[in-house]
Amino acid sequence: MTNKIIRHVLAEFPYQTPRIERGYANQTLYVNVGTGEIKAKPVSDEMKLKFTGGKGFDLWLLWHAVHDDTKWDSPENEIVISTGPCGGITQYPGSGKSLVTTVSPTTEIITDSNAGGHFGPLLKFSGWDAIEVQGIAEKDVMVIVDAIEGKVTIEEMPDAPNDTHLLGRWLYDVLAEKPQEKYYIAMVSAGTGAEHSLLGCLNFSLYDRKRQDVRYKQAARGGPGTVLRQKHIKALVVRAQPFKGDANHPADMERIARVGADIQREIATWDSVQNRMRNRGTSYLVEIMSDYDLLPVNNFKFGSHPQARDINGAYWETRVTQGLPDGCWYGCTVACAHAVDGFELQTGPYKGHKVIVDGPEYETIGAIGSTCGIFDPDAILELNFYCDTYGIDTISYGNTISFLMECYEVGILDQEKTGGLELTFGNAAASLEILHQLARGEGLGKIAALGVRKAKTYVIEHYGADPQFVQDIGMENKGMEYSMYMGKESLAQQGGYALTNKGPQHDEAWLIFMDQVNNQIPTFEDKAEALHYFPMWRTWFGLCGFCKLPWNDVVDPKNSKSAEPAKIPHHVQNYVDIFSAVTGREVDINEIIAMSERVYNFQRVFNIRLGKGLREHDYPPYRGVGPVTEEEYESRRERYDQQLREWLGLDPDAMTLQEKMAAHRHYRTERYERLMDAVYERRGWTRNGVPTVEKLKALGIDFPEVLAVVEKKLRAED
């Protein structure tokens, strides 16, 4: 190891990596950066059994960790982060997913995300199925976990650098002793954006081998980047020996190779005329989402714009560096990881300085460009470089700019309120200057950086904002934001994004397209078993280590005469035979199902436990639902007079305006009423979405602290 820099090691634990059998390295490593504790912990069969791994296992972790009263900045909260069994393997795309866990600053009940990067995979072959962290540090501080060296270490860097970008580069000079190291080297950090909001997300990072240079991919929901900096942790770095393709010493290893080459043909075979993600990444969707009225525009009063062609996969194409392999992972033919090289900066403390952004990713286009009307490409960059070193969120940041933007329009704020700046829809520079004031803790910075639950509260307390307005078209659900679809005319969509655990993300449910264009689920039991089924496939990602993209994004075209062409049978059976064939645990598709099912109802419990969790706070906004404003209601007067013609029997001709936004209000909050009661009874909750003691029981989860939980509030119902 390097002597160049100073390292004041805190604490040491000394270690020797165990073999890692079918998936697992069975332990968990627990970290203490306030009392300097370091420690293993075993996994034990029941633990696999019941939580698998990933989200699993950073639950499970957690629960033991917090109190009833725990809140996102109490120093006994966690970061826990985890892969799954299959997380690492390299024969099948998308394998090299990480999960973190929180109490979220947001939501202020428990937060999942993931990301891409090399972080999760590399802690494993290090020797941990899992880290969690605890407890405050009183200087900032890094945890590094050396397999070449056989240790884990708390140390102060007080020479390291504070945003992503810098840090990256730094520590990966500091810890490589050779350059090929640097392959086997990741971090997770934040930024100076993260220590000054709500909003922080995680970067998760990957050595760039053509490119010679440190990404990043991010796990950005719910603030688990200001819980990292709250409790003064620069970064997580894992050193990992050098690996092969057989690391995860896998049950079947020939099984694995089989079915990977399958769908590594069938993404060669159709990307190139379905998606082309290994060419534009996710930015394929700007097109089609336009096109369907699904784009969020103008903080989603609108779904389409005539300028997202200036945004759409055909120009990102044209930027992104082409002939890479632009995986997250090794052995990722999806690809779809790509960047921008060479990006000079216009704006903040980095002006001038020629960068690489990664991305930009469709979420990314949509939250901090169309919701925001910016259509320019260069600006949407810059802004996603920036929240990205700063540690910010791009999803919760661009819908909190957007509803301030709102604000600014209908008069609620000016520009004596906003330090001069002209903050209407389109405007990138207030944008850009609102976000580096965020990073330096300053001006409006300080209101964006509430996020948009917080930012509403404040509005209506020091501004006099109208209350039901503000709740109407502010985009959260549970103090997370909306991810970027349009949700007002697909019932279940709606469901997809309220009825969640952790808020309105779109890697819980995306049923837009069966339930709107194709209209596969018409009946509210067909919603409902929707958001039963696919929340559970995609919680199953999340426990093995996957991504989702491979499941549902390139499919074989023979796909659509299967039985249930919407779930993808082939690829179904895919991960079932991977799962099997890593762990040497023979399952199918009913017990894929039951193994999400224990986490998703486990992890209702627990938002329970922290005193949320119930039907009033599955919620949407209703511009979620329905038209708010007369200029949405206008944008849209023909299908919505249609819609009142053949909903309601009503004749729109003989109604003034008000009366029909009326009459489409207390029929679509009526309509979202009963999905509620139909997905609650089929998931096994009751008619207050508290799963039943019946159906923990049915789950094998039923231990007594969670019994506890939900018969305290059982009780507390009747």
The other form holds:
Amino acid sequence: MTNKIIRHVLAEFPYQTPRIERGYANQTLYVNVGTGEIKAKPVSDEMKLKFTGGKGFDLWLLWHAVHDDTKWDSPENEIVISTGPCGGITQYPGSGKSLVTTVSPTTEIITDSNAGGHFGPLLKFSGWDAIEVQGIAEKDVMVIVDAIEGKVTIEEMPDAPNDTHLLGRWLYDVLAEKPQEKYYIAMVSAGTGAEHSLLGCLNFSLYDRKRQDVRYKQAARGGPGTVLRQKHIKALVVRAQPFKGDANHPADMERIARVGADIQREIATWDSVQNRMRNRGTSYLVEIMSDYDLLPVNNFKFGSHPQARDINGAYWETRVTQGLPDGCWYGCTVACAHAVDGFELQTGPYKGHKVIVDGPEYETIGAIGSTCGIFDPDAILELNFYCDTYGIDTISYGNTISFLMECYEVGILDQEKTGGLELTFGNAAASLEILHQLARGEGLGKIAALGVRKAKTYVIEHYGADPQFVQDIGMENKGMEYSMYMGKESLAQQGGYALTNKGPQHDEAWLIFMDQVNNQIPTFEDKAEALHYFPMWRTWFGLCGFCKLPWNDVVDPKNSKSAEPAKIPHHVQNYVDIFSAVTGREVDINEIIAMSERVYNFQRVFNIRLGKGLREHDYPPYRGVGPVTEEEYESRRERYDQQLREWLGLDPDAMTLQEKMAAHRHYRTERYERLMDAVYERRGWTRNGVPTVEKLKALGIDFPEVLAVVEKKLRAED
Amino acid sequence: MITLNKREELEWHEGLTVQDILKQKTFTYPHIIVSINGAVIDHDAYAETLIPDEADVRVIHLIAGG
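Now show me the form predicted together with the partner chain, since the one above was the form predicted alone.
Entire complex below, previous chain first.
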């Protein structure tokens, strides 16, 4: 097949794969698809010490690539991908993550997103700790890192299909000279949807030996797939050499093996009686969230639904194929990555095709399912498949559709504006039609393609919608759509979503149960401490190449006897051991938090440099804080009335509904302001959310260009 | 009355068990720790463990997920 394929090589860079030492290749790869320049950049000891790897390396490279006024579609914007020093370990589960950063088309600041799949580790084992891709190509190109041939190329391959599920099969056939080579190929791609939308995701591939097919995990948040296609890149590809379990050449292999064996035993013992990740993946969360009033339903108006049982973990356990290894990364026994095989598509350009649908994951089920009022599993699978192959973020797409559904139900949209679609909650056929329109760049799909923030502006400017109402109901902060947890009754989670660097993705802090259910962080100071520790802890996974799930989704019950069960101390110690054993750099939990603080504060300053990253950008929409509509209040009237009595000493029986809603709004928004003050103080920031010079010096990231950004902002505040 | 998680007051009645509270509150997540006045209750004993009046009941969900 290889001989028949047209491959125009536009640029070529020969190289020799260096030996990986203690988790690092000690060089990064720069590729400019506009100019054809390809070069290696050395990784300094200071870079490793202060930025660790993964997102830290991404941000450091991106900082030096862009200007203060760089936009997402500027040629100098980059897509940067790195795994981290522990990425590629096969002895500890969840050690194959890749971190992507870029200037986002939806938030217009730095977005970061992580994915499994094989790209990041294979890139490192092919000699590169990170890849940064800059420029805009004239025509569609591939960037191919070929460790077998010892070269990096930029190539035009005009026969390559666009949509990921076709592109993957095609490209693996083109590049693999022998079938077994497919196991060591990985690609990053988007699809036709990303070409016509700001919501583009990146698909990270893995080759599934059992299925003999290519599967995908997604780095989706903030539109990195849109940036990829705007650069006219169809795929970033690695063709690696076969490797062994010690490919990182760690400082202490025995220590890694010992810790790895412990966690493998724990997973084997407890997963089947806890969350059953190995059987149903993250879908186990659906029923729990609905039971605790935390499952977004109908654009986050409600938190539960009787039909949640139709799409819960028990259902998906019967639907996803059992007994196959998950393959997200070698050696991961959490094995949460499932798939539905032989699913026959009912709509769209691939109608009638039988396909593999990866997932569905909890976030996807919530976003394209419950928050759109859709509880039909087949519709969810169809939407999931098309979002993936079109290169569209399911979370952002679902939020945008649910926002438009609510606009339709309150009369902002009508059938004339929707092109005849009855866009009510629960109309799965309408959601699918809009998704196909989006991929073609047509009709209502063009509005859905904007994401919630820009769709808000559109309905205000074109349809005369009430700006306050639209702002209240559209579930975005900073321009990023919310992930799938209802935070109305958890002040800490409201902060966990909006007091973030990139926007409301729960990978920084997930505090709902600690706060709302367990009442373990009752004071503002408690919440601020949690909103310091957990974002820093969780940030660290993305510096090293780790997945978060093995930290807290399977836990030995004896953890409950520990001093701080929510932190899962014995798993924290595992990570201390693994990092120390890989890098030879002996650390403790305090140093882990410090590593994250450096990168976290650097990202905050980066956002300020780009003109945002301040207090004014950290406010949630009121739908995420309290009841916007009378319908919402009435759905929880008993709870809200009781809160008026207990919190505010008011008599709800003597108040109108409007008065009660106003009292809640005043109280809840005032508490959020107090939370902001407490969190900023704990993080070492000013009341405007700016890291202080003292904080940056203490962290050792007081580089002149970093201080210049902060000092300029602080002078303006004075 | 009993106090749940240091925040909520619930009606007490004779024969009230841990399992009754979990059902009343729709606490369906299986990975929890229940304590009554500081004493941890075994999972297997929820159905027969009686809660005394004015008890301090804690139901801590060991989920840090998402």
